[in-house]
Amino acid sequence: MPSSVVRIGLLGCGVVGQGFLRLLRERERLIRDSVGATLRVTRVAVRDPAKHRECDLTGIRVATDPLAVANAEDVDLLIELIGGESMLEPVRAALQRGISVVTANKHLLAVHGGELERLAADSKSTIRSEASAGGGIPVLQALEHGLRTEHFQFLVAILNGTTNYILSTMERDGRDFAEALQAAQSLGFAESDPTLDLSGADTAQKLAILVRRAFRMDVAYGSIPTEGIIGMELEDLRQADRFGYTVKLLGIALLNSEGLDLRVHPAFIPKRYLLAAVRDEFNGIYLRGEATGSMLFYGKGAGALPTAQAVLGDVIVAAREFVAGVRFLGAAEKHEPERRLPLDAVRTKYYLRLIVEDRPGVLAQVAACLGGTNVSVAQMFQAEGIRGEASITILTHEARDRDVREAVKGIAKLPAVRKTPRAVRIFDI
């Protein structure tokens, strides 16, 4: 007989967990009609049970041990919203019992995604993670269902709302990096310690999850060449505008005959691109497939309610399966062997900005460094010298990434160079 109640264990009751409980309460009738049963949270694990929360936990057993919740007999479905490596054991425990899991834990999926999916298949359960890679954007569901058999060649995405807000604020308001970061923190778009976002690591984790779905290839996110936006200056965004570009932190996955070109870094992109219009805390995921052509997924990549809605969507699907007795959706999907194109071999254009002594012969020295590694200049602009210094902006033709980086190292060693050169890739495909 189908169950009339699906009992939920919830790990974490922060802003997303509270948002989920709010949606569960406000949409109770719609959810019940959709699932065919009532969803009831029976247990919650939190770090501090005494902490005040903007939600009613009456009738719910509140404890501090996530593993105990994962193993509880009155839990039919586990939701994991604490995050981090420490949640691996509770998630494993639930899957081993045949309990399906919904998680927003991008670290867990980026590092252990393959193992957890195999474990779910072996135990006739499922693990769903829509909220892990795009907040409220339903891209993983699209890749898992409607686009499951598509062959993708191209995925380029803005996956971090914090860095996108900072870059948008710098560009729009003329604020420097520190001011834009402070604004992001005051609005709740950036953590008090924003290192994971600013370093590009958050984007790399999400990119690894998307690559697993879109290209059916397991990639260790720690192996993805990653650069963040730390050190980006307002003048770089002004120069981007001068040449018809805007600056975004991109997660890039391009598949060709040489392998998968996979990287995370800030990039100049043409203003005509759809991704150039993705501003502030919004995310955008641009895909190009063999049959479907180009498509853009756009929306809020973070925030309590957008993320909670993504969690709820996964919970409804998992609860439907539980009520219907559908506990096994097939074997774990076989993935392609990893074929990577090394960053050294990637061919790309570059933006370079140099602060040099304003005297004759310096340009010739810079040109010699570039020419010595087979890097040619496409455009150049020199600002009027101030206090004996000149600012030189160079856009290169396409060249091997390794060759451009070697040229920049050589330029940095020139006696006339006053400051470490800025080097940003140009993404124009």
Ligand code: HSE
Contents of the next structure:
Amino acid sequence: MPSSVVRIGLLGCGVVGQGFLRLLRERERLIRDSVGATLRVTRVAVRDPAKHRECDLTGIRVATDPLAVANAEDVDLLIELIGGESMLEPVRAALQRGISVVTANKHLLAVHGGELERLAADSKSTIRSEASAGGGIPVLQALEHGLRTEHFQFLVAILNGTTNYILSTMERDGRDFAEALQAAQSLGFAESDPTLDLSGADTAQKLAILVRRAFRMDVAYGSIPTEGIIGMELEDLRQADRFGYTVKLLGIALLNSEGLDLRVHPAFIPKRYLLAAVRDEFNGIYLRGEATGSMLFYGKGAGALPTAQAVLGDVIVAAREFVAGVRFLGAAEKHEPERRLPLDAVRTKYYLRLIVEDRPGVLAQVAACLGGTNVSVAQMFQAEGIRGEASITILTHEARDRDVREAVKGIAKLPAVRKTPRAVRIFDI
Ligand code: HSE
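Can you swap the form predicted on its own for the form predicted together with the ligand?
Below is the entire complex, every chain and molecule, led by the chain shown above.
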């Protein structure tokens, strides 16, 4: 006998939770027609039940203990929107008793994704997390369904709205890093701790989540070489422009014969790339598959309603499965053994910017450092500065990443070099 009601336990009722409740109410009929049952929120766990909220919680049991909601008899489906490591226990508890989970918790998926998926497979439940990577862009559902059997050659993505907003604002308005960060924070899509955005950790978490689906590979996000945009100067963006590039913080997964090359770092990308047009708080995920060729997923990576819509999309699939008594994700998913190409061995071009003393022989010393580790110069530009300084911009040919880093270390030690050299990879494949 099919269920006519699917009972939902909701953990967290912040902006995304409230957005979700709003969509649930406004689209009630559409949802019922899609699922074949009514979705009813029976329980909510919030930190402070007395706090004023914009949404109507009438008829819902409001409590403070997430674990009690995860274990409640009148919950058929758990939605977790609190975030962070503390949600591991309630999510585990729900999965262990066969209750499917929908979550926006990128930390949980990036750190414990493999374990939670195995747990779900064992108990014939599912865990879905569309909202955790790429926000409102339904890329995980596309990978789960239509692209499930595709072989991907690469995935290159802009996954952090805050840093993309900062870089776009610096480039477009000529504002410096600190001003652009302040503007991003006031718009509300930065993490409460913005170092997660700026250090690239947020992008690395999202990349690990996408890689699990796209490459069927279980990767711990902490093992992904990660550099953020801290230290990026307006002058770097101006130089990028001079050479026909724009600067983006990229999550990169390239599959080649030696293994999967995974990394997160800012990069110069050619202005003609579709990803170059992904500006401000928008995200973009560019994929190339063996059968499908190139695809770009573009949209909002953060914000209450885009995220709530992603949660609702997952809830609809999970509720349909519940009603039909089937599940489409999990048990069949075999992960490939992790075969990685270390960053040291990656071959890439680089942009270097040096502030040096403007006197005879300095350029020769810089060239000797580069030549010494087999790095070849492709283009160079020098501008006379003030106080007897010169600014040298160098674009290298493709070289081993470790060799360029070694050369830069050598350059930094030259007495004529006045500032820590700037070094940014060029992504031009
Ligand atoms: N801080 C994140 C961003 C929010 O800026 O993209 C969405 O995960």
